[in-house]
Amino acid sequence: MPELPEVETIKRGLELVLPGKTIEGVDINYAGSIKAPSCEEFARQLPGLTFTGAGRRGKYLLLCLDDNSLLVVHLRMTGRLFFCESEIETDKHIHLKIIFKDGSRLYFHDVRKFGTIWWLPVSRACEIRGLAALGPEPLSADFDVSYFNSKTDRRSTNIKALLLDQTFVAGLGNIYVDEALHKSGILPTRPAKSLTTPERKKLITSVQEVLLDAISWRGTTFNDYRDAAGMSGQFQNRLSVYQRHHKPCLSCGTFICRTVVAGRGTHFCPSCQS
């Protein structure tokens, strides 16, 4: 599933091309992708509107329109949102095509069909339950030790499960949680409340550094993820532990282990993390 760095990379790409693009037509090939409004209303009322910008909240893309409404897109597992200057040959996995007056297109491609799209006024974005329930952005000043303490001191959950909880902090997923925990030297199975104040500070810093590094390399591509121009990310070449089990730790040489934590495949160094 695309995580914060991938969604941020797509957002930045769309920011460069979408503002000023006026919609001429909409083709919906899979109704299940459109969660609100009805497909008929979606296709009938979007033409004539103009995109003004792009944003992100957690793993949600927020595409702004000139009538003070939003297209909210969650890519889920295999969703891709990409822009092309002209018509391209498409396949059965293109579920939505937005055609602009200048002939360019915005495509939504989703092999697994789990991705979701809403069109609604900005004032009603809170109606999207997952979006409304998000915790702070991990790169914001709100994600600090004081916040961490307020949410963990009475919780027995392990630290990996906590970091994956989108109501605790928005946008993190399996890849970057494993990487941040390795960078901070913390085992993913540690109870969150057992972390000392120095460990919490180091973890917060590690989360932020890993995310910024991943964004600078345009995200991680193993299978489906592509940016807004259809290009792969490169951060997979810089991973320290994720999907590196049975390979030596880049810090100490100990072989990376794989286990299951919080229902997710989890990678860690048994020497560097405690």
Given for the second form:
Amino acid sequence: MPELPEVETIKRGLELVLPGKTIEGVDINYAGSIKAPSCEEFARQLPGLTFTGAGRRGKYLLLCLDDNSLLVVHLRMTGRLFFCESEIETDKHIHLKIIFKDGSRLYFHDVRKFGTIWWLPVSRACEIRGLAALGPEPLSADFDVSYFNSKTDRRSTNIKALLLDQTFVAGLGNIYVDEALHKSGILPTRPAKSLTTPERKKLITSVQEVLLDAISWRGTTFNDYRDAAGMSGQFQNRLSVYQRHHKPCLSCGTFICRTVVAGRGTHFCPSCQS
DNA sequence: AGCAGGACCTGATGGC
DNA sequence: TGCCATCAGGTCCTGC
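Form predicted on its own done; form predicted in complex with the DNA now:
Everything in the complex follows now, all chains and molecules, and the chain you saw is the first one.
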């Protein structure tokens, strides 16, 4: 599941190879991936454009083109975006191929077909509703205790659901929410508004530390995630609770529990978290 | 308005 | 061994 650290890792990889690449042609194998414009328009208008850079907002990848437009990619659950110097073997899960003038290629691969791609002028990026509604970046100074307080006043939801809410904070998913809650010693079922000020501070710091650590290990790979060069991440070897149920907590030895919170598989230590 | 739950999708897994 | 049901999860949508 690509979350912020995985998307950031892909962005950093693409930043090294995409700028200066001019599109020669586009092969669309699954029309459902392209949300805007129409496939015909997409395939007709991209050739001739040159990539100038790459950015990220939450889990959205923003690839900049020289006509002041953006190729926006959301990988959802199983999407991969990777660059190759030459053609690779055909795979039924490759839904889009962008071929560059120098023979290199950018592939979009997605087993579950949830991933989505838009191409639009920078000025119209706000029309992508999920992108426009994103909360602050968790690694920015905007994500602080006063912001947390302002958003929890009238909400009765639990802290896990709040952290998964992309309009509250952008880029967290199931893995890093479980990890950050463990690191901060807070149970996922706690009502968000019940957190004390020290707990809020600790949680914000934990979210940031977990994300920075995961970025430094190039993300978490279970089955599907790969970076822009097709490589796995390594953070799965550093996880404290996610997918570790029935294994001992690395801090206290108590067995990690699994339950469902906010409709998601949820992992926690019943001793370290309260 | 806020929240829960279903839909989307397909490979992996578990039970019979 | 093989078939079928269930599960995984990010976001959008619907309904309470």
